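Let's start with one chain on its own, the form predicted on its own, as C-alpha cells.
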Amino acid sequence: MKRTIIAIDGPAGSGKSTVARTLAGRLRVAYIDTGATYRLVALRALQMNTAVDDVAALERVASETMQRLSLINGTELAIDGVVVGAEIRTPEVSEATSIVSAHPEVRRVVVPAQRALVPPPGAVVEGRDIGTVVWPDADLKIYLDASPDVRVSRRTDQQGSSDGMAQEITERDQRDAHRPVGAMKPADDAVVIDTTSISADDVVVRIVALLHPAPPGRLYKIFRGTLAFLLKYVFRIEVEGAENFPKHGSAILAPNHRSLIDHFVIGALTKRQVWFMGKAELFENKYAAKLLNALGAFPVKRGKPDRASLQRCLELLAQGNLVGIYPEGTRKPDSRFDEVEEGFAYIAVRSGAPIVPIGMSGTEAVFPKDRKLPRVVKIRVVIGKPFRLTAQTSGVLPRTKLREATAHAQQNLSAVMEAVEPR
C-alpha cells in the first residue's frame, strides 16, 4: 500500500489544526501536529529552567524529549506512553515555543523525529515548514492562510482572551517567517487556500477534491494518448524534469512558443488536463468550438485586452486546473523568453498560482515554413521547478510591481531555456 503524505502549513489561526484533524479522519490516516513536538521541547526546557537562548542545552533537551516521543491511536502525541494534554498550550509555553523552534540546532534534532512518527499508511502532517522542510516530497502540499483580524478572532476563541493577541500573532509571524531554517512560507508547488470566509469543512472538501480530481473527458484522453505515443516513438521526444509537473492543484504551464504543435506537446506531457487559450477565430464554427472545448481550449481575442478570457483563466486556476500560457504572447521560430508579456505576469500575480517553466527545442522544425507535411525530428523538453511571483494579490496592482514580477518571471524562464538550448 502506498504511503500518502499530506502537508498542511500556515500561520497561527489559519485553521490548520481543525482542517488537518478532520481531513485525517476523513481519509482514515494518522494526524501529526508537528508544532506540538516543539511545544514539548519548550515545556521540558521551562521545567528544567533551561534558557531559551542556550542553544547547546536546548539541543540536549530536544534529543532527550524526542527519544521518549510516540504517537498514540494515530492522533495523539505521548511522552513515555502518556498522552500530552493542555500543559503544552499555556501562554508561557507558546511564547517559549516560537523562540525555541527558531534555533536550527533544535530543528535538526526534531525534524527526523517528526518524520519517524508517520506510520506506513501515511498521515496528514501540519505545521509551518512541512511542505518545504519536513516532507518536501509530500503527495499534496496545502498552505492555509486568512486575514489577520480573522486569525486573531479564532485564536481568541481558542484561548478565551484577546489581551495582546494581535501583537502576539504579529510577532510570531515575523519570527516564523524570518527564522534561518524552516521559515514559514508556501512551498512553490503548494496549493494556497484562503480560509478567511470559508468553513473548515469546506476546506476539507476542497482538499479531498484535489486528491481525487475529476478525470479528463474521454475524447481528451484518446487525443492525449495518441499524441503521447507519436511523440515518444516517432519524434523520440526527450523530457527532463517531468517530476516538476504538479500532481495536484493549479499551476501555470509556461512554455516557449515556436510551433503550432507546441500546445499538443505540452498536453501530452501530463495525464492531467491542460487548458490553453486559442484565438477566437477558431471558435466561430460551432462544431470546431465544441471540439476545441473538449480538448481544453477556450477563446481569446487578440490585439486588445480580453477581460472574458482573462477571467476564464483565473477561474480555471482558482478551481485547481493546469492552464497553459505562452509568456511571450505569440509564436516565434526562435522563441527563448527574450520578451515576456506583462499580461502573463498579471495572471500569475492575480491568481498566486505557481509557474512551471518549460523550455522546448525542435518543435520549430516539425512544420517549417512552406511545408505541408510534418518532418520527423527529435524534440527536447526541459521542465523546470515551479516558482511563484508572489502570493495571490487583489486590489490595485501598481505598474512598478507588475514590471518587477515580469522581470522575475523572465529570469526564471530564461534559465530553463538555457538548460534545453544553451546559446
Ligand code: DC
The other form holds:
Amino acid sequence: MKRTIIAIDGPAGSGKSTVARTLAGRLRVAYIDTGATYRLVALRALQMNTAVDDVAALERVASETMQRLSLINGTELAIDGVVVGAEIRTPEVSEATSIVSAHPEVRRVVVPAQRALVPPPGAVVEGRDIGTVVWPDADLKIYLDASPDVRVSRRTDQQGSSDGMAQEITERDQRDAHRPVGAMKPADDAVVIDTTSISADDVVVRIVALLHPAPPGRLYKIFRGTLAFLLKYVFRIEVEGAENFPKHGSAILAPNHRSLIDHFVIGALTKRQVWFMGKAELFENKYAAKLLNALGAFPVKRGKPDRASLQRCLELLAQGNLVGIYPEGTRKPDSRFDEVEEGFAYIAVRSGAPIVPIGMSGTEAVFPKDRKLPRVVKIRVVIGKPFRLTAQTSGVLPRTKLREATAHAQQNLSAVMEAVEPR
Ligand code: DC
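Shown: the form predicted on its own; wanted: the form predicted in complex with the ligand:
And the full complex, kicking off with our chain again.
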C-alpha cells in the first residue's frame, strides 16, 4: 500500500521536532524521529564502552538495537516495548550520536529500519537526510532552518543550561553537513522554510497549505481542459519528463519564452493551477482583470522593480502554489536561457522554492508574422529535474550571492534546453 511521507529535515534547533510532531497529529499519520534512532545506537555504544570509531562493533550495536526497536501509538519509539525517554537527550549522547551516525556502515543498518517503522497510511519523518536518502520520493520535502543564535537559544530553553551549547551545535552542524553519506542538506526539490521569526504553529499552517493549495476554479479548469485537448490532439505535443512535475508543494516553473502561447502550453501541462505574472496594462479593464485573475494571472509593472508583484509571487509560493516565471524576463524569438535575470534568481532564493526547468521548442512557429491563422507545428517540451538555489529567506542578500545564484540557475536551465533542442 502506498504510504504518504512528509520529510522534514534541518539542523538542531530549527524547530523540526515540534513542527513534525504537531503536523503528524494534524494529518493523523505517524511521527518518526530518526535522530532518536541514531541516539539509541550511540547510547547503547556508550553503555557498552564501545569506542566511537570501532566501526565493526558499532555496526553490531546498531543492528542489535534496530532489531529491538518499535513504534508505539504511531509516535513513540520503544526498545523492547519500553518507550525511550530523556536518557537519549544528554549532551554526551548528542555528541556521540553525531560521531556514530557519520559512519556509512552504521547508516546502512539504521536507514532500512527507519523505513520499516512507517505504518500505513504514512508518516511525518524528521531527520537530516530524509528527503535526500531515506525517502527520496517523499510526497513533500521540507527543510527547516533558523539563525544560529535562535537555534542555540531554543536548545538552551529545552535543556535548561546554555553551557557550551553554541559550541556543541556548531560542531554538530559541521559534522552532520560534511559527512560522506547522508549529509545534512536540503533535497533539490525541498521547500526551505526559515523559522527564525515564525512560531512552530505558523510553520505547521504553512506546511498544511503546501499540501493542499486552493484548487483551481471552474473557468480555469474549462480553459485548461480545452487547451490540453488542442495541444494533445491537434498539435500532438511531445512531453518528456512529466514525472518531474511536483505533485505537492510550491515550485517555480521556469520555461524559455518565444511565443505568446507559452503560458498556455505550461498551464496545460499540469492539472494543478499555474500562476503567471502578466503586464499590468492588461488588467486595466475591469472585465479583463476578472478573467485574467480567474486564469491565474497577476499584474506586474514592467521596466521597474515592482514590490507588490514580487510580494504576491512570494506569497503564492509560500501558500504551496506553482508560479510560472520566465527566467529571461521577456519573449525572445530564439530564447534558450542564454541570459537569466537576477530578479528570477531573487524570487527563488527568497522563497526557498524549487525550480522546475522547462525547455520548449516549436511554439515560435505557431504564429508566423506573415500569416493570420496559427500553424499546426510540432511542439516539444522537456521538463527537467527540479533544482534549488541556496535559499536565504531573510536578512540582507549580498549582490555577489545573487549573482552566483543566477549563474547556477542559468547552467541548469541551459541543460534542459540542450535536451529539447541541441545546438
Ligand atoms: O535530530 P537530533 O538532534 O535528535 O539528531 C541527533 C544526531 O543524529 C544528529 O546530530 C545527526 C544524527 N542524525 C542523522 O545523522 N541522520 C538523521 N536522519 C537524523 C539524525
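Positions refer to the first chain, counted from 1. If you superpose the two forms and keep the largest set of C-alpha atoms that fall within 1.5 Å, you have the rigid core. Since we're looking at a predicted model, the values are computed, not measured.
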query: Rigid part versus rigid part between these two forms; hinge residue out of 294, 102, 215, 229; finding: 215
query: Relative rotation of the two rigid parts between these two forms, taken as the smaller one's turn in degrees; finding: 12
